[in-house]
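Below you'll find only one chain, the form predicted on its own, shown as structure tokens.
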Amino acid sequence: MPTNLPAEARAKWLKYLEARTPEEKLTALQEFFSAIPKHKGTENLRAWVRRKISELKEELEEKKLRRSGSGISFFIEKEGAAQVIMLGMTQAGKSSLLRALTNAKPEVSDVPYTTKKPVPGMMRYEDIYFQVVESPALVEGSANGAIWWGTRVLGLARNADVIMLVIDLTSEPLRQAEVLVKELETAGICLKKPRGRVLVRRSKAIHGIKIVLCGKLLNCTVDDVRRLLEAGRMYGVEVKIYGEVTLEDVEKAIYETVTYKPCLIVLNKADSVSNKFAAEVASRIREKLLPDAEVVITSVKLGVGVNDIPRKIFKLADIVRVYTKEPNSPKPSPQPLILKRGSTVEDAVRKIREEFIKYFKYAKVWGPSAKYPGERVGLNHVLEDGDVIEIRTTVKGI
């Protein structure tokens, strides 16, 4: 267990968390790795650190290539309400699907491995947009360097908010799903929904350690979580706990050894197989690999199932739209704040402007979370999708 890390290693980890540039992070992570004792309890942590060091080295190499104007860039800046990474094996139909979902115009070809670099596009859902990124194809062994772009693609997946696995129904679909899930797991990316989740946020506005329990701790207490953070000298940190969580889950969230990503499985090219076969594949994937998987059966050629994808992505992104309103204004802003589901008025205020917290008086809320229109609420009020919020402060004009 990483809780057995010596003080020297914890100090090195803190240095990594405080690093701002890739160069600083790489140096700090290399020092942290050298300070981790070798025993069974640290195997996963050491494996994660090795992967992260490799990713940082690739990132720095990519920066050099971008400066010189040569090479292929894999860096995609996030846009929209959430970033969705489209993963699949070659000839799964990712490029055609991206064209159908977004404004992007990737090259569509029968030649394997046509896509050589990530291609982004914007997908609309009601009044918001999701960024969908098509990645180069993965193969078995990608996480271990079977292809030069494999670890870079998996790095994109780790950074994304939602993963979309595109499976070709005409070519051993279950085998494709098995390979993709295994590669992601090897890279420390879990697609199986956990019993709970832990969000760790660092901020200069937080003094000491703040623990928000929105779920249940198993075999430990809030004090145990606090001691874990104190042992690592992690201050200025907020930890939010949802669902059922163990102390080990909290630790994994702190050390980032494993990350959960919600996943949509797209079974593509349904026009080339029977409905019964497609349904059986969906059932087998849930039974054998991902019990809680969201599955869409599509045919880009016939336009079947494609329109279901934005709605499912919105559900998987686990976000809510909250609309702000100026005091005495009849209408809210047309552009919503995008917050994680379970967010509070405090989260919304910080999103608008963090220093507003110290001037906060109360908020008025209209919408699904309000008991009545214009309900007065405090910072701990949990917001829901479609809420309208009006912030009142102790200082006029703020």
Ligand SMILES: Nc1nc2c(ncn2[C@@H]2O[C@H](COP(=O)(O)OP(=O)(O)OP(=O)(O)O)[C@@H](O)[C@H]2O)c(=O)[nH]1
Given for the second form:
Amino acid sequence: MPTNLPAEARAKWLKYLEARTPEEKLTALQEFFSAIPKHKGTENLRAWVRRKISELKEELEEKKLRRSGSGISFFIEKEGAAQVIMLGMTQAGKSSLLRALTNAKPEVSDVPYTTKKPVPGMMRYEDIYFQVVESPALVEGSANGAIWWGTRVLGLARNADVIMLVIDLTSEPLRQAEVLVKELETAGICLKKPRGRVLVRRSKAIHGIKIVLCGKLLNCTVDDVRRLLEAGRMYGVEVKIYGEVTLEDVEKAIYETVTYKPCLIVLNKADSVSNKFAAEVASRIREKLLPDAEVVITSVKLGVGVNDIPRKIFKLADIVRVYTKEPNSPKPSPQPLILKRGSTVEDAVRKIREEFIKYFKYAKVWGPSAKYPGERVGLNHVLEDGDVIEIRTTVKGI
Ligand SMILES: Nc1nc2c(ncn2[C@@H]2O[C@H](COP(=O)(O)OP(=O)(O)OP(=O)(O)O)[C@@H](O)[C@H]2O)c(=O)[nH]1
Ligand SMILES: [Mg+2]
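Having seen the form predicted on its own, I'd like the form predicted in complex with the ligand now, please.
Full assembly next; the chain just shown is listed first.
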């Protein structure tokens, strides 16, 4: 929240923070929007408010549709280890790819715009599943209402964990990539890996403002970050800073102006172009658009490249699998806990059951993060993919 807002706008902002239902939030936000002065310094904030207003309108519209049981719902409940949203122009081969990767059976056809609503399917990777959702095709101008479903598809993308851009190599592939990246950018979704990361967590359990600096602040101090939060009356908030971060990055994270999503680019229909052309498209995308892009070249028709996708998604999802074991039991549970990379024993315990943390004594770890099998560790120990943990508590039987 820029500190230089007039008192009237600040009062309206507080009303928004106090609003509970989506209806109340929408009214409060609309009032707040009209009270923000228009100048360069409030650009980010106005963009955020505008987007939030349209998200709230869509949320209310969705609710109405679900209640009446009519119309097309774009709401897809998350399942599995992470949600991947497939985006692309029409005819890129999204439905064909979804059929190849998952149990879903969407219609494949050479009629443009065959898929008219989001279709979910489950994709297996070793012992876990990812949810992959095909979305109706995008066009240039989707973020600005060129098609009625454009902002809804982009809303799905905002909520997803990983984005998969499916591009047809036979039809101006670079242009498709450019349009898709631009539409996402307009919707506040950035695919370029930022230098740092700001994680914002809101919870009643947090007293006041908590700032955890795991990286470096480039142009400000921890006190500046605190003042920024105080100015927006943001309490019950934890802000964690990783990598290199500016005050503007913190502001963007707080107001969700821009959100970063890891992205896999699938260049499809490789059977219809030369290998050289496909490789050139991949390198042009990296040069011109996304320097660190993860790219896979596929032909769904011939079944080439498709098998590489689950592993790449696993890498991009940035998660680890941790297996829990009962004390004295020889075998860990077959189903792993799914945690964000960098998670600690504390995160694992809280995920199993929040109140376990009160009774925690120590944990024993086997696997990649353990110095030796069965190492005894505390709550701050960072877990790695494939670890097995045994949690010891002060109370018997839990
Ligand atoms: N040559 C070739 N054709 C493909 C490949 N993958 C899909 N197709 C064809 O491309 C056409 C469109 O495929 P879909 O999977 O329906 O494409 P979509 O992206 O879901 O399209 P919409 O839902 O209509 O936007 C179909 O005729 C497919 O058979 C491929 O790897 N190579
Ligand atoms: Mg389709």
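What you see is a predicted model, and the numbers here were worked out from it, not measured in a lab. Just so we're on the same page, rigid core means the largest C-alpha set that superposes within 1.5 Å between forms. Residue numbers count along the first chain shown, from 1.
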Threshold 2 Å Cα movement between the two forms at Arg227, rigid core reference | yes
Superposing on the rigid core, do we see a C-alpha displacement of 2 Å or more at Glu354 between the two forms?
-> no
For Glu248, is the C-alpha shift between the two forms 2 Å or more after core superposition?
-> yes
By how many angstrom is the CA atom of Ile36 displaced between the two forms after fitting on the core?
-> 4.5
